[in-house]
Every structure is written in C-alpha cells, then in structure tokens.
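Next up: a single chain in structure tokens, the form predicted alone.
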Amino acid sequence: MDVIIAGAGPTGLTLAHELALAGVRTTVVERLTERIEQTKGGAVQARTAELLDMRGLLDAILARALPRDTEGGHFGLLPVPLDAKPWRTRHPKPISIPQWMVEEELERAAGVQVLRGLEVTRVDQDDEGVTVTAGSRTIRARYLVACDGAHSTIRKLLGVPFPGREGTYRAVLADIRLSSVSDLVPKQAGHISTLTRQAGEHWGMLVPIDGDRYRFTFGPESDIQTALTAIYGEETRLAEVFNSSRFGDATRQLEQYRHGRVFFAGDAAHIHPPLGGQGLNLGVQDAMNLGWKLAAKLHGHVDVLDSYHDERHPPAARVLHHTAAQRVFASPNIEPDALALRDIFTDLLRLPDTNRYLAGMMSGLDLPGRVPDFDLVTADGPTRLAALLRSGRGLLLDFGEREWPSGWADRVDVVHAKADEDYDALLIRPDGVLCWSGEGPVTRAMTMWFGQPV
C-alpha cells in the first residue's frame, strides 16, 4: 500500500481521487460505520468549483444543488453581496450543497474502497513507511494523510499540539421538518443577511431546503423547539428532526502540517469559525495540492513534498484571521461601537475595489498563481483550461508553433492552442496553479516541479 487516508470527508475523498487518478494505491477508512446524511459544510466556494472541474466532478454536484438565487457570498453577514465575477471565474457564486452529496459523488468518482467502521487506535511510523492500527486490520504503507476532522485521533495519537483560541460559544445546525410555520419563516433561500434573525438570548437562520425541510442554525446551545419559537414563534412548529450536530468557534491551527511520513489535511489541520462557509473548501484545496506532489514521490519523479506546508498553512492561517475579524460584525450581542463600525464597513462593501478584494479573500479567487478558466482553441477545437487538466498531468500551454523539451512527456501534456489571452506559453501544475510562463527557461521549472526528464 503507498497511502492510507484517515476519514472519509470531502477532503480525504478529494485526496483519494487524485490518488487514484494518479495510479497510486490507497486505503481509507473511517470511524463511521455510513455517512450521516446532514447538511453542515453546505456551501462550494467558486475555487473549489474551479478544482473540482478540472477533473470532471463539478456537473455532477451541480446536478444535485439546491436553488439558490442570484446572490454571492457575504462577509460577517453584512447585507452586501459579494461579487466575485471581476475575478474571472465560471462560478461567480457559491454552490449551495450537503455535504454529503458532495461526498457521494467523490467516492463514487474515486472508486477506491472505504473501509467503515474502523477507528484508529495506533500510529507507528519509521523510516520506511507507517503502520496503522484500525479495528481489527493492521495496515502498512509508505504514507499516511489525517483527515479526520477537528478531533482527529491521529493528531492525538502522535501526541501534536493543536494551538490557538477556546471558543466562546456553543450552537447547533439541525435538519428539520415543520409541520407549520409563521410569517416569519422565509420562504426562499436568499443572502445570508436576510435570513439571520435575533430574539432576546437567541440568534437563529432557517434556510429553505426541500418543501417543509430546513436547515435550521441557532445559538446558544438549547431544545430545538424553544428556539424556533423563540425566534420564529408560537406558530412555527416542529416536526421532526432527521438529525443534528453542535459546533463552536474555536480557532486551532497545526504549527507544521507534515510530522514525518504522516501529512494533515482539513479539519485535522485548522477549525475556524465557521463563518463564509470556508471550511469544506479549505479541506478540498489542501487535498488537491497534497495528492500530486505525494504521487511525485511516490512514482519516483520529484519531492517537493515540503512545499504542501508552505503553499497550505498560510491561506488556512488567513481564513481564520478573518473569520476573527468577521466575529465583530456577525456577533449577535454587538457592543455599539462595533455597530458604528459594521455601518462603516457596509459602506465600504459596496465600493467595487473592496468588493472584488474580499469576494477574492473569501472565495479563494485570490490564491497565487491562480489562472483563469479561459477558452482556447486546440488542434481538437473549441475547449477551456479546466478541460485540460482533467488528466490530474502538469500542463504546457503553447501559444505559439515552438519545439518544447521531450523528457517530461510521461507527468506533462503539451497543448499548441489559440485564445484571445495575453500569453506566448504557460506551464502549469496538476492542481491548476501556475508555475512558469515564459521567464527563465522551462527546463528549470519542469525539473523543480516534475523531476529530472527522461
């Protein structure tokens, strides 16, 4: 075995994909005997909807989203959208999804067997590889990749410190049925601002799911029906409960996301509060920088392993800055100077450069070396980059007729194509980000990044 994967979320079966897309054998397991059908993390920031094409994953979780209106993201629920289209993105707005939808349709697409009900109790690592004890299996390989999640028994296992803040706050996301409802319950899902509502002790969201399903976020921690009536009234009653889950705002962060042959992805590696709807997506982009550069390994080309620390620790270490600085604007009991404060910031979203700054920030639009999803016309015809780098391959883009270097053939597709883009060539890696493009010769950024030719 060449990885084991601990946990079965979005990012482990993000990582599984590319594992597999790669020819590398991996195991996952998990501590759940099946998946909890709930709809925590339901939000795929348009970053994450850029990755997921790339591979030929995005339709599908389309196909299966819930209606959602023409409105971007938010920030501290401030009452204006944020506008990620300057950006240059395909998916302007966020996909709104369970979570576990999204996890069916990357175990189905991985096609890698998920080994259930399997709790780790044991973590033993040499020179050579690690060896995992879940259940009753003994299991060996040559890595090992925590995802699983904020109380990750892998991180307690090797006895890793998980720095930073205790929450301050505890709440619970519940999906719901009401057999009847009052004015105040909405009736469509719209821009976060609009949904949020406060009454004395307790703030709450009801978003429209499915008929008279709703997802249903309130806070302090207490019955579900005393704060649907607290917030929504007398009339608004509940039906069912299908399931529910409490979560916090505690800010934790790995000082160093590799501790030899064993990697940290996810929630395993950062919890933030879960304000924007950037965990699900923090965790997908971790899983796709790390599962090409383990491959690289692996298959002999190049170790750049290391640089999974460096790329991935500062953006999570961002997220949760600014989930921090977006607790003084979305705090239920907000002090009036904070209030002066977000009547000021409101102003400031509305002016385009601030806008475009922070739907950058929040979408992960904004992440160095980004390139943009343009069309572009091969010897195949009309296409885009997404489609070509469906191969999980690094990619010479060539705008031109020029001879390229041979040696690389086996990691690197080489593409003469024609768009209206300001290029002459671009080399860019499997998880679409930008490695060259024209300065210094070419030679040395495919053998930093894919290893010595052949």
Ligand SMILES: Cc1cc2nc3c(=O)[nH]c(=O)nc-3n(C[C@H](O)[C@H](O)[C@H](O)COP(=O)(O)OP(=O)(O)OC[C@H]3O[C@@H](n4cnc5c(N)ncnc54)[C@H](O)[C@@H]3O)c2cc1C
Given for the second form:
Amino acid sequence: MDVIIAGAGPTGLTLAHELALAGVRTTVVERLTERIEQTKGGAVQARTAELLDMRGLLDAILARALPRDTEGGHFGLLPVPLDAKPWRTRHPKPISIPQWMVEEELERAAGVQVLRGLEVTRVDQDDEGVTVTAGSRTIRARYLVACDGAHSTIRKLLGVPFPGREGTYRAVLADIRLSSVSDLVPKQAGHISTLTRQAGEHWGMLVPIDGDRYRFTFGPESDIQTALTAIYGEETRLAEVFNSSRFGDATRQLEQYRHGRVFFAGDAAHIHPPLGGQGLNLGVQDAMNLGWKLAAKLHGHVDVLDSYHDERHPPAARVLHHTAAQRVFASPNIEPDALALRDIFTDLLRLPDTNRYLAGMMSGLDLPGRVPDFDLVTADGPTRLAALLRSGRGLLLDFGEREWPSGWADRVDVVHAKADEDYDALLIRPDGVLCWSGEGPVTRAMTMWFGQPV
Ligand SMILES: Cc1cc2nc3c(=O)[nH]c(=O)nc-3n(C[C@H](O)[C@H](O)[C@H](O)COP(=O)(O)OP(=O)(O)OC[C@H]3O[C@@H](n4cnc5c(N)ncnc54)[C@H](O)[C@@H]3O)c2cc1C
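The structure above corresponds to the form predicted alone; please provide the structure of the form predicted together with the ligand.
And the full complex, kicking off with our chain again.
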C-alpha cells in the first residue's frame, strides 16, 4: 500500500480522489460504520468550486445544491453581500449544499473503497513507512495522511501539540421541520444577515431549506423548542428533528503539517469558528495540494512534499485570523465600542475595493497562483482551462506554436491554444496553481515541480 488516509470526511475523500487519479494505491479507513447525514459544512466557496470543476466534480455537486440564490458571501454576518465577480470567476456565490452530499459525490468519483468501522488506534513509523492499527486490521503503507478531523486521534497518538485558544461558547446546529411559524421566521433564504435574529441571551439563524424544512443554528446550547420559542415566539413549533450537532469556536492550528511520514490535513490540522463557511474548503484545498505531491514522490519523479506545509499553513492561519475578527462583529453580546466599529466597517464594505478584497479572501479566489477559468480554443475546438486539468497532470499551455522540451510528456500535457487573454505561455501544476508564466527557462520550473526529464 502507498498511502493510508484516516478519515472519510471531505478532506480524506478529496485526497482519495486525487491519489486514485494519479494511480496511487490508497486505503481509506473511517471510524464510522456509515455516513451520518448530518449538516455540518454547508457552503462550497468559489475557489473550491473551481478546483472541483477542474476534476469534473462540480456538475454533480451543483445538481444537488440547494436552490438558494444567495446574494453573495458575508464577513462577520455584516449586511453587505460580498461580490466575488471582480475576481473573474464562474462561481461568484457560495454554493449551498450539505456536507454529506459533497462527501457522497467525492466518494463516488474517487472509486476507492472506504474501509468503514475501522478506528485508527495506533501509529508506528520508521524510515520506510508507517504501520497503522485500525480496528482488527494492521495496515502498512509508505505514508499516512491524518484527515481524522478536529479531535484527530493521530495527532494525539503522535503527541503533536495543537496550540491555540479554547472555545468561548457552545452552539447547536439542527436540521428540523416546523409545524407552524410566526411572522418572525424568514420566508425565504436570502443574505445570511437577513436570517439571523437575537432575543435576550439567545441568538439564532433559521435558513429555509424546502417547504417546512429549516436549518437552525442557535446558541447558547439548549433544547431546540426552547430556543425557537425564545427567538421566534410561541407560534413557532418544532415538528421533527432530522439531526443535530453541537459546535464551538475553539481556534487551533498545528505548527507543522508534516511529522515524518505522517501528514495532517483539514480539521486535523486547523480548527476555527464556523463563520463564513471556510473549514470544508480549507480541507478540500489542503487535499488538492498534497495529493499530486504524494503521487509525484511515490512515482519517483520529484520530492516537493515539504512545500505542502509551506503552502497550506498560511491560508489556514489567515482563516484563523479573520474568523477571530468576524467573531467580534458576529457576537450576540457585542460591546458598545465594537458596535460602533461594526457600523463603520459595514460602511467600508460598501466601497468596491474593500468589498473586492474581502470577497477574494472569503472565497479563496485571491490565493496565490490562481488562474481564472478562461475560455480558449485548442485543436479539438472550444473549451476552457478547467477542462484541460481533468487528468490531474501538469499543463503547459502555449498561446503560440512553439516547440517545447518533450522529457516531461509522461507528467505534463502540452496544449497549444488561442484565447482572448494576455498570456504567452503558462505552466500549471495539477492542483491548478500557476508555477511559470514565461519568466526564466521553463525547464527550471519543470524540473522543480515535475522532476528530471526522461
Ligand atoms: C456548525 C458547523 C457549520 C459549518 N459550516 C461550514 C461551511 O458552511 N462551510 C465550510 O467550509 N465548513 C463548514 N464547517 C466546517 C466543516 O464541517 C469542517 O471543516 C469539515 O468537516 C472538515 O472536514 P475534514 O474531512 O477535515 O474532517 P471531518 O469532516 O471531521 O472528517 C473526519 C473523519 O474522520 C473520522 N475519524 C475520526 N477519528 C478517526 C479515527 N481514529 N480513525 C478513523 N477515522 C476517524 C471521522 O469519523 C470523520 O468521518 C462547519 C462546521 C460546523 C461544526
């Protein structure tokens, strides 16, 4: 076995997909015997949508997305929608879809077997590989990737500290059905700021899903009817609870994402308050970054594994940073001084430059190396950039008719194209990150990211 993935959440399953695409022998072990249809993450942000699109996975997700025409993302629940359109994306609004549906689609597409009901309880690593005990099985592989979530067993088994801040509140997220509603209950989904409400010490957000179904997030922790009555009045009656979970606002991040032959990704590496729908997205993006690098190492092409930590630690650190700021604005017990700051910040959000900056940050569209998904024409006809990255290989896109070195043909597709763009030539990694655009010899960038030519 080449890679063991612990955890079949969105991070582990994205990684499984990437490794399967690259022909790496992979085993996924998952503690749960079956997927729980529990709503956790509910928003796929624009950059994640672009990455899923690059693998041909987005259409299936869009087909199951909630028919909710959001007005754009938000920062700290402030009432000014974030407009990602200036970032030239085909997905300017967050896509609303329950996390378990994303997981289902990822698992189906990956085509790898998930060994369910196997909990990792022991990890031993040496110079050659990692031995994992999961349930009654002992599995040996060259690498282990811990995608086992916020309470990562593997983090604890390795004794890796998870520094950060304790949570300050506990809240509840539930998928429910209401038998009657008061006028205070939102009639339709709109911008998130129109769906939140506070009454005394209680705060809540009711998102209409379909007919009498709602997604209810509230705090402080109490039983659901009590919170409904407090926030939306006696007339609002609970008929059914489909599922519910508790969450908090602890903020932590690993100092190192690599510990020998063990890598950490997703919530196992970073946790933060669920403000602005970031966690699932960070995990999927961690996996996209790590997958092809593991494959490149295992295929003996190049060892760029340490760049995984270097590239993925900063975006999560940034999410920890901005969710801390958002927490100030979104707090139900906001201080009067912070209230004044919130008013001024709300006005600033109406300025196009400020709005664009925050839209880029919250959607992930401002991450380094992103190339917008533009239209182009190749010898096979009209297409777009994302469609050329389906194979999970590197892409050398030439907007001329030049000859290119052929020693990387087994790893990098060379495509000649015409486009209404100001590019000469682009070298794009399998994870959609631009690594060369004409400065310096292309062979240097090819060797650095794809290894020696054959
Ligand atoms: C209320 C709430 C709302 C959220 N909203 C959003 C949102 O809108 N958008 C967004 O992007 N994110 C959101 N998030 C965050 C998102 O849900 C998480 O970031 C995401 O689930 C992380 O995915 P993961 O695969 O890293 O971890 P997880 O989804 O936690 O998956 C880890 C998996 O590992 C398994 N596991 C654990 N221990 C072991 C073991 N020892 N052996 C084997 N398997 C094990 C678990 O059973 C689980 O299946 C929200 C979270 C909460 C709580």
